[in-house]
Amino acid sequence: MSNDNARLLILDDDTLIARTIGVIGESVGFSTRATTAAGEFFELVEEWNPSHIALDLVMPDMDGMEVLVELAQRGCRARILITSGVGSRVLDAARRSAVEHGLVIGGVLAKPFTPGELRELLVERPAETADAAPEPGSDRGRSYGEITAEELETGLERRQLELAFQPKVNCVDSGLAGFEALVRWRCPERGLVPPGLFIPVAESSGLIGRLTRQVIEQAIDWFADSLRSCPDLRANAWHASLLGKLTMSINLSARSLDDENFIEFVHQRCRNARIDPDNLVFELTETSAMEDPVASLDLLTRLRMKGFQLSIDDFGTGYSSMLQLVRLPFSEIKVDKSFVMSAPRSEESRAVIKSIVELGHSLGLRATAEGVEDLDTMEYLKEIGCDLAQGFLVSRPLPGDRALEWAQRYLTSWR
């Protein structure tokens, strides 16, 4: 029986392929719709508004990657599957444009594929998107216009800045190794704004230097106070050991790094609140770490010589990886999430993903997987001995006092 919310669109120029997915979709609860053309196609997509879309790239008329351009000028959010036979390192590459360009992803297939195989995309394989999933009750999807400086500061001076914390776990055991911190901004106006719209307006207004502050304190507030301090924690003796343990992250952008004070900032935050500077990650990015190479150096250079621990972000996703890795002195390698996510149907990522494993650990570097949704991805981390691991398999971002919830449930049922 079809359920009326599930519409399954099926662009094919082979009719008998089109009718056997919409068999398969039918068989899984799926109203169906096929069509070889692709000006009909965009007229059910307005007029059938469907849940999900299968897609052939290979196309008469017009081609696969003109429709995907297409669909996101649209605003298409039905869940995508991108069908063809051209191989799968093209497949790859389609998929990657069409998350840049906004649209929602279930995955693809190459032809020939088996009915099982598209049965799990259309059921159980989570979305890939440009962004991470929203977290309950985000604005995500909206509209939230052009975002000034005065709002900004305005929203710095009323401290609306809140902190979500993801986990991160040890691959090999499983065990909790820390937490990174998220910033989010809850303005009264536009609701809860992601990084990604208000960072910008920080670092060219000046304000980056005060949100960084901001952000540090938090998290090292409730790294001090709320996890490391819980009673229940603490009175396992068991658990009390591995709480000195635990790290946490925080991104730092490459204009804090002109700020001749920050070290002494955050140094004095760690002893007033007794933490060891070995237990903050400072995450880079490697294209901010390019903006002023001389300032970066010396900055990051006095971090570490503090004992901070410092991370390249987004490895492998820049023009200069392996310049970074050689000139700053980092602790850690982070894994781009583009490649984690795309690690179950490519193995050309999977490649990618051993290979920065492989130089951090040659570099004496930790290695930490970002992006990390299922478990055969969590079994090739441990396979290639990458250290680290987050991402929604573990867990997604959680506001504080349900990230401490988290970590004591997590812990519990863990040793």
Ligand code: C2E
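Please read all numbers here as calculations on a predicted model, not as lab measurements. Residue numbers count along the first chain shown, from 1. Here the rigid core means the biggest group of C-alpha atoms that line up within 1.5 Å when the two forms are laid on top of each other. Compared with the form predicted together with the ligand:
- Put the two forms on the same core and the Cα of residue 11 is off by 2 Å or more between these two forms.
- Annotation: Cα of residue 186 displaced by less than 2 Å between these two forms, core superposition.
- After superposition on the rigid core, the Cα of residue 228 moves by less than 2 Å between these two forms.
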Second form
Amino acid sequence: MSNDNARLLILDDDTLIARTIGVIGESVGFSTRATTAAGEFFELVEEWNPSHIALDLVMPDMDGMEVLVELAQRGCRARILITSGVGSRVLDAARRSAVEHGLVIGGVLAKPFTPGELRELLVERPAETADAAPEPGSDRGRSYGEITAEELETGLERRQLELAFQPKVNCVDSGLAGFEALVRWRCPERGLVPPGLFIPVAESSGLIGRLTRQVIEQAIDWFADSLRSCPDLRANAWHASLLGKLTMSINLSARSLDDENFIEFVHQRCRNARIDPDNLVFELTETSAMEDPVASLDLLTRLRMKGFQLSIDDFGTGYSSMLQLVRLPFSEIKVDKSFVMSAPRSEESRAVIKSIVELGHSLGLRATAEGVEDLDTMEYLKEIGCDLAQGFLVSRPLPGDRALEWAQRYLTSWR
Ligand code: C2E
Ligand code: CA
Ligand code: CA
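Target state, the form predicted together with the ligand; input state, the form predicted alone:
Everything in the complex follows now, all chains and molecules, and the chain you saw is the first one.
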């Protein structure tokens, strides 16, 4: 029953376990090869091109984490099952790290495992990858190659940036709270390019200021002219009153804070669009706010004094001390999605979420969880008193017209 495309490669220093994994693999249609040595393992990865890999994390002569990093560097696309006798915390950390490195993780198995558990991972579970599933209009499968500053500059000149909007809702009553604008680049040669691939180029080449301004213009236009002016929503008195309270969140890179006229620019844009600064939330990652705490403190304080809201993004991934956090005038704390997405299967992640929410509340900040993908996590957030939730469970980020349709449907069915 073996099928030519199902090849399972096993790296385990314990030959008995390797053989057992092999037998189970063959029973569900894999051809299998096993090795106890890293050198032979990487040769087989190149030559035999396995579709699946079973990897023991802890071996006496080798470091399983190094093997994972090397696989990532070689661009390995095989589905990897991590096995080990170490505790679940270590396995969980290894899984997260492997996903961050761009590997495809089919699951983790704590030893001793039953044949049934292994079989299930080999045949059934969907793989976990760092890339989110494609959103409408995205171009999966294109390769991006190196993006140059010149290309990006042309894209900015030709106004090829597009925004996707993702809703935020209240954890308690699911009421709509606002949207976050997420930038994409509609490049004619490359398709729809995600921000992770061109924001760093913009930051290192000095284009980030121009990029941020285009994002702010588009976000305010959509918020003021499409969402808040929507005749169908305005026709309903209750919806119309809600529209005034919704927020529009915009991501800022710390480098955009160097732009001297930034505050005046945003303020002017808000005045023209008749938006209260209080309706705009600027999100800054924890790490970028701490890059230059003094400059950040100055600009962020000025933004707050004008009435804009500030959010500390990806919280939990950087190294802010409490003191730094208290000194910066944030109004919102966003729990990083890596904790939220792993909440269903990780007790540690749930504990981290809870303590970030509590820390935020004790400093008078609103707490938002991003990356909410399932109902159990939503229930948990409600239980611990988290204020807002954002994630694929509510909606993926959507192009402007679709986000507006979504809001109309959501508000009509909600009330
Ligand atoms: P972020 O600000 O943390 O945005 C959240 C990211 O998580 C978005 O990825 C969003 O699509 C994704 N996401 C939301 N909910 C879920 C979920 O339930 N599950 C999963 N797996 N993912 C979810 P995206 O759009 O690729 O943006 C990546 C990052 O790029 C953003 O992270 C932000 O740091 C940066 N970025 C996006 N737009 C801008 C911008 O206009 N300016 C700057 N400076 N950075 C931006
Ligand atoms: Ca954000
Ligand atoms: Ca984030």
